[in-house]
Each structure stands twice: as C-alpha cells, then as structure tokens.
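Given as structure tokens, the chain that follows is alone and in the form predicted alone.
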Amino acid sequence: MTESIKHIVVVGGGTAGWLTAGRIAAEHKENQAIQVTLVESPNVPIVGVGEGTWPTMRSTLIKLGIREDDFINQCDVSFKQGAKFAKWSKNIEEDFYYHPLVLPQGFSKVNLVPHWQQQGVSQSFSDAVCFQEALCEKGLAPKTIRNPQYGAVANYAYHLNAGKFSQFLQKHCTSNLRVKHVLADVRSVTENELGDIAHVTTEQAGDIAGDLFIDCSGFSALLIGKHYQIPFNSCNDVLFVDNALAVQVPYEQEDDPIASHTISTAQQAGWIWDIGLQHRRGIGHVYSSAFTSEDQAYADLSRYIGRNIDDLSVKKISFDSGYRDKFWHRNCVAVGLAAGFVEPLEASSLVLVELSAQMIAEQLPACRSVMDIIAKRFNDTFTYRWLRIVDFLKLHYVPSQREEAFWQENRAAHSIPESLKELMHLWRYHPPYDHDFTSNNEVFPAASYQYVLYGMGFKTDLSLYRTNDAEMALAKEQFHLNKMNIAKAVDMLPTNRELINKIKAFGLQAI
C-alpha cells in the first residue's frame, strides 16, 4: 500500500488514450521510474470523427512539449473561433447566433446583459459585446504570423483531422515522453487480494502489469464497465439524439474559404455540424431515433450537403448520452468515451478527457494508501462537471420556438432537469453572470450562458433591474471599446486560409 506508483498503464490508444498517455508522462518526465505504457488494439478502428477542440488545447499542447506548427501542418489544423448556431430558435434562413470564445467586453468589471437588452436589441448579443463575432462572419483567422506560436489577437481553439491527430500523439509520445507502445488485444483482467486491477493479459503481448490502469478502450469500456461492472448513468431522457452519420466533403477549389468556427445547423430532429479543415470539410447529422428515420436523416444530410451523398463514405455511429456513476474505482480511472458520452455539441468530451488526464497527471497518488481519497476528489470533480455540461447543452433546445415535435418535447418540462429550471427561472428576473457559478470546476462560464440564452431570444424581465449611473456609463464604454476592437481586429487579420498557407510556407516564431 506504501509502494510508490510507478507503473501507468493506458488501455486504448485514439485521441483519449494518447492525450491521457502524454499529459502524464509528460507531467513526469524528470522522474525516470515512472512508465507509462498505452496498451493498444491493432483491430478496433478508432471513432475519428470528434474534429473541434477547445482553446485548453492550447495549454495542454504546450504541456506535451508541441510545437504549434508542426501541430497544424501535421493534423489538418485550422483554426476555430467558436459555434455559431443556425435554425435554432427559428427555422428561417436568417436565424443565427455565436457563441464566441471570448469574453463579452469588460466582463469582470459589468453584466452588459441588460444594458444590451434596454438598448432595444437591434444587434445581436455576442456582436454588441465582443468582437469574434465579426471575425468569424469574415472568415478570419484569430491571430496574424506575427504572433508567436499559441499566442492570439482573439481566443481560439482547433478544428483537426482526428484520426492523423492520434498518430501524431503516438508519435511524439513514444519518440519524444518516453511512454512504451504495446499493440496487443486485452482478452482478460486479474485481480490481486485487495481487487485492484493486478494485469491485464493480453492476445499478442502476454501479461502487462501496473499500478494504475486508465480505461481509454472507448464506448467498450473494458475495465470499467465490463470488468468492474460500473453502472452507466443515461441522460436519454434529458438529451434525445442518440445517432450520427459522418462525412468528409471535400472542397470543390483548392483555396476554398476555411470557416473560422463550428457551423451548427438545426434540423427536424436534430442539427448538422459542419467543420473546415484544411482540405475538406467534416459534416455531421446527429439525429434522434425517436423523431426520425434513418433514410430520412440521410435526405437532410444530403439536401444540407447540397448534393448526393451515395459515393461518400458515410459513417454510421450510435450512442446513448450518459456518464458513469463513478470514473475511478480501485486502481482504474476511465476517461473518454469509457467515462461517458453526450452528444457532439459544443466539443465537450474531448475537453473531459483534457481536464481529466491534467487532474490525473498532477494529482497522481504518490501511493496505493492515498489513491482513495484521490479518486473520491475526482469522481465528485467529474461528476459535478459531467451534469453542468448536460445541463448546459438542454439549454440550447430550452428556449427554441421550432414546432417540430423534437423540439416541444425538448422544451417540455419534464425533460428540464431541476438545477437548469432553476437557473432559467432565477435568469427571468436576474441576468446570468459570474455569481450563478461559484464552483472552481464549473466547465463553461457564465459568458457561455449568456451568448447562448440570448442568442436564442430569451428576455429578462428587468422592471425590478437595479442600476445606477455610474454602472450604465461604464456599460456604454464598453460598448464602445467593443466597437473599436472590432474595427482593428477586422482592419489587421488575415483569412482563415491565408493564415494557414503562411504557416505551412514559414512556420511561427518560437513563444
């Protein structure tokens, strides 16, 4: 019980498992008897279609030692500056809204919410208080090749090839972080007395013991589930798609505009994801069972796609939303799609396994003895979490005024969960700001909520608002100043493209 931990051993390669594999070993890497090793089928196909990222990539890529432009030569990379949602409240053409990756002007210092709202909102939100919005609608890129590597004008995140992204973590983590690559399929575990993992023995490779084993084997769930027998919590009841058919669309020119965010389109049952990367596009219909037909989501990928999709390879994926009743049982700790998984919205699951393999890499027990009470941190940390993001993502179907029948019983209230229809009655009366999330392992803030909420048209009753004419006065100068970035940042960015061919012609200057 007092042995040191030594001995990490990952089961399941893909985004998860590399990410997972490569934080710790690179959280470590001065301490030579720590091993990591990423136990990895040469059978099972990774998912490969989760493209969009948050900017904590950033930061976790700067951990592992990666160099930006090696990154986005390598993987597709083009650059995201946050989702703009079409069709959501209302299924009319000029219907849309961001939700940008910045902060709304001066947030720390003024809720702009009702400042905005008192104004008569002739503008939409996101654009009266940040300048993303603009970028975006320009196709911009968030930076120019005079910033360093990471660094920024605007917030940004990545949209990127995920099945080359794997193999360039694999790559980086076996040559440059020490973490030892097994290709061998897991056929059973073993306990030891206490019922801690003890090996798992595998087809190709025998017997791989450790003294932590992380659960990266995807919706299979080797350790967690089938082995450990952890009950998987459903939000089916909460979030109703549970499909998705996946396709890669090339550009018809070469120098094609790449869009600078997530495009989000609303459909009958369900909505379209559609990513630019470098060479072609992602396209998505994530679809809901109950409210449609296959072969009719097929018609409204291909109608959004604006083409027939026959010759295309279309990937067929089906999940339930849900999450784990606990992550880290005994020696195990499950992360990506082990853990749980929810709909594609707002590229929440790659962020969960971002934030769980930091936790498990900075936090990781020096000793059996204290593995407990670290797993029992972890848990609450990822159980908390796991529940703001559902409800988080509810709120994007909450406020819609589609009449499709999907979209009634997304607003119906017995599929509402208790914490969210408190929270939307507090915002009838009170805007969302910083003080409605108080916890230090909130996953979105407040700014999210609030571009969400009033994109999609909700409005705070503010006959009992209390304001005075200092707050109104800094309110208008940050209106102000929020005009003023916008005219810069459109005035000295390049396109998202343009941006991108630099790179790949000169490369970013070192931090």
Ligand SMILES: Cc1cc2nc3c(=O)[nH]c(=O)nc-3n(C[C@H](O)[C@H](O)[C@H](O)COP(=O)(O)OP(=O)(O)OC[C@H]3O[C@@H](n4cnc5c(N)ncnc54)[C@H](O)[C@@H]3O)c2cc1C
Contents of the next structure:
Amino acid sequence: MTESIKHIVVVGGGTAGWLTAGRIAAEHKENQAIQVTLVESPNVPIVGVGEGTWPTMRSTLIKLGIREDDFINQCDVSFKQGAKFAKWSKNIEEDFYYHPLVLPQGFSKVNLVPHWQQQGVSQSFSDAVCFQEALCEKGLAPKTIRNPQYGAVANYAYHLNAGKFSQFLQKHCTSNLRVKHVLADVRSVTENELGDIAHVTTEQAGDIAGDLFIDCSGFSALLIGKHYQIPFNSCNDVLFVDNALAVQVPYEQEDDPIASHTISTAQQAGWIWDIGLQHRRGIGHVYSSAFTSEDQAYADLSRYIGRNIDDLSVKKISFDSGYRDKFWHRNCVAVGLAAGFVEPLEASSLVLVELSAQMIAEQLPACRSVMDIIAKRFNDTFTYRWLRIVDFLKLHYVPSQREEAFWQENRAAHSIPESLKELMHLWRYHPPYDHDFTSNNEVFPAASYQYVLYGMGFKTDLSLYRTNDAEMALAKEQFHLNKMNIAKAVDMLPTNRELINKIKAFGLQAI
Ligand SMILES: Cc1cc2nc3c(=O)[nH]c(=O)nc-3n(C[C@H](O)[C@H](O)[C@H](O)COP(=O)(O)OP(=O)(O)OC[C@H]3O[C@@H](n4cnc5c(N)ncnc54)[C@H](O)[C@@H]3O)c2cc1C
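Next up, can you give the form predicted in complex with this ligand of this protein, since the form predicted alone came first?
Once more the chain from above appears, this time first in line as the rest of the complex follows.
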C-alpha cells in the first residue's frame, strides 16, 4: 500500500490512449522510476473519427513538448475558430448562428446580453459582441505567420485527421517520452487479493503487470466495463442521436478554401458535421435511429454533399449515449470512449480526454494507500463535468422551432434534465452570466450558453432587469470596440488556406 506507483499501463492506442500516456510520461519525465506502457491491439482499429477539438488542445500539445508546425504538417491540421450552426432554429437557409471561441467583448466587465437585446437585435448576438464570426464568415485564420507557435490573434482550436493524429502521438511518445509500446490483444484481467488489477494477459506478449491501469480501449471498455462491470448511465432519453455515417470528401481543387469553423447543419432527425482539413473535408451525419432510417440518413448525407456518394467509403458508427457511473475504480481509470460518449456536438469528447489525462498526470497517486482519495475526487469532478456537458448539448435542441418529430420530442419537458430546466427558467429573467456557474470545473463557460441561447432566438424578459448609466456606457463602449476589432482583424489576417500553406513552407517561430 505504501510502495510508490511506478508502472502505469494504458490499454488502447486511440487518441485517448496516446494523449493520456503522453501527458503522464511528460509530467513525470524527470522521474526515471515511472514507466508508462501502452498496449494496443494490432487487430482492433481505432474509431478513427474525432476531428474537431477545443483550444485546450494547444496547452495539451505544449505539455507534450510538440512543435505546432510539426503537428500541423503531419496531421493534416487546419485552424478551428468555433462552430456555425445552420438550420437549428428553423429549417430555412437564412437560419444560422455562431458559437465562436473568443469570449464576448469585455465579458469580465459587463454582461452584454441585455444591452444587445435592448438594441432590437438587428445584428446577430455573436457578431455584435465578438469579432470572430466575421473571421469565420470570410474564411480567415486566427493568426498570422508572424505569431509564434501556439500564439494567436483570435482564440483557436484545431481540425485534425484522427488516424494521423494517433500515429503522430505514438511516434512522439515512444521516441521522446519513453512510452513503451506493446502491440498485443488483451484477453483477460487478473486481480490481486485486494481486488485491484494485478496484470492483463495478452495473446502476443503474455502478462503485463502494473500499479495503475488506464482503460482507453474505446467502446469495448475492457477494464471498467467488461471486467469491473461499472454501470453505464444512459443519456438516450435526453440526447437521442445514436448512429453516425462518416465520409471523407476530397476538395474539388487542391487550393479550395478551408472553412475556419465546424459547420453543423441540422437535419430532420439529427445533424451533419462538416470539418475542413488540408486535403479533404470530414463529413458525418449523426442521427437518431428512432426517428429516421439508415437509408434516409444516407440520402440526406448525399444530398448535403451535393452528389452521389456511392463511390466514397461511408463508415457507420453506432453508439449508446451515456457515461460510466464512476470512472476510477480501485486501480483502474477509464478515459475516452471507455469512460463514455454522449454525442459529437461541440467536440466535447477530446476535451474530456485532455482534462482526464491532465488530472491523472498532475495528481498521480504517490502510492496505493492514497489512490482511493484521488479516485473519489476524480469521480466527483468528472461526474459533474458529464452532467454539465449533457445539459449544454441539450441546450442546442430545446429552443428549436423545427417541426419534425425528432425536434418536437427534443423540447418535450420529460426529455429535459431538471438542472437545465431550472437554468432556462432563470434565464427567462436573468441573462446567463459567470455567477450561474460556480464550479471551477466547468467545461463550457457562461459565454458559450449565451452564444447558443441567443443564437437560437431565445429572449430574456428584461422588464425587471436593473441596469444603470455606468453599465450602459460600458456596454456601448464594448459594442464599439467589437466593431473596431472586426475591422482590424479582417484587415490583418490571411485566409485559413494561405496560413496553412505558409506554415508548410516556412514553419512557425518558436514560443
Ligand atoms: C461519430 C463520432 C464523431 C466524433 N467526433 C468527435 C469530435 O469531433 N471531437 C471530439 O472531441 N470527439 C469526437 N468523437 C469522440 C472521439 O472520436 C474519441 O473521443 C476519440 O477518438 C478517442 O477514442 P478512444 O481512444 O477512446 O477509442 P478508440 O479510438 O476506439 O481506440 C480504442 C483502442 O483500444 C484498442 N483495443 C480495443 N480492444 C483491445 C484489446 N482487446 N486489447 C488491446 N487493445 C484494444 C484499439 O486497438 C484502439 O487502439 C466522436 C466520436 C464519434 C463516435
């Protein structure tokens, strides 16, 4: 119980496995006693989707010691500045809103919602309060070639090729971070007398023993699910999508513009993601099998792409929306799809992988006797985060005025969590602000709720709202500053494609 935790075994070599192995190995690089081993099946492929990220990926890559230009060159990366939601409120061409990655202008000083609403909402909320929508609409990059690695003019994340990213991380972790890579199929798990995992037995490499086991085995959840039988909390009564048809569509011309944001277009029983990488777009239709058929989903995808897609390889992925009742049990912690997956909206899965990897790396138990304390904190933190994410994703559906059965059911009171109902009731009279979210474990800040709510046409009743002259003057100044920021940024920034081409030719300066 008091011997130090030395050997960490990660089962699974998808994005979750490599990010977690790398994050732990990088954090403890100086400590030669700590060994991270990643065991991965040579026969079970990675899920191969997950191409939209959050800005947190920049700090994760920095922690891993990765150069941004290497990552951009080798993983087909483009810059992402948020998401454009089309037809989520009404099924008409003109309907769209943005959820950008930059906070509203002056967000820490003044809540601009009431002031924007009082102006008569002639300009969209995100455009009135944030300069990033204008950049996305013009396909501009979030920085210039003169900004150093990871530096930015506008906050950004990435779009990446999931298959190439896992391989890139594998090479980096094994070459630079001493992660041992074992290609073998885990067949069974053996416990010690305490009920901890003593070793996993593999087909090709025998037994692999460890002090801490990280289950990154994807949907198969070999350790947390199959072995420990930790219950799965289903969310399919709240979030209805359960299937995806994913396809890779080459650009017509090599130098076609690359969208600087994810495009999410609502469909009759789900939505389609559209992610522009350097050489292709990754497009997928996420739908609910209770409300549409696979044939119809395929036809809708084909119509969205604008051509027959029979010549392209369409991958079908089915999933149960939900997450584990606990993520860390005894000496086993689940990260990635093994921990849960609700749906791809807002790229919330990889950010949870990064946050999990960070917490494990930074709070790695010194010895077994303190592991249960850290496990409890981990479970409390991540249960909270999953609950908040479910609320936030559901928020995208509830204010919709679309008439199809899927959308009507999405706004039926019985499908909305009580916690979200309560917040939405509050926001009828108080626009969302930081004080609504009191935990420091929030994944999505109050600004994100503002962008989605008011983007979808939600109205707050301001008849009882109290303001004063000083606040009104401050708000007016912020709207003006935003206009100036738009003009300045539009003037100085290259297109997403131009910047990618320059980075490929010249690289980026070191930080
Ligand atoms: C349709 C869809 C779209 C998504 N889009 C996004 C997005 O845009 N943004 C985002 O953040 N996330 C997204 N995600 C989630 C994202 O794909 C995952 O979080 C990410 O890929 C991590 O997956 P993973 O590593 O947990 O699992 P996987 O990629 O499935 O890897 C599992 C690993 O376990 C190994 N394994 C399995 N069985 C064994 C065994 N017996 N022995 C040894 N090894 C084994 C496999 O070989 C593999 O290496 C999406 C998911 C889906 C389903």
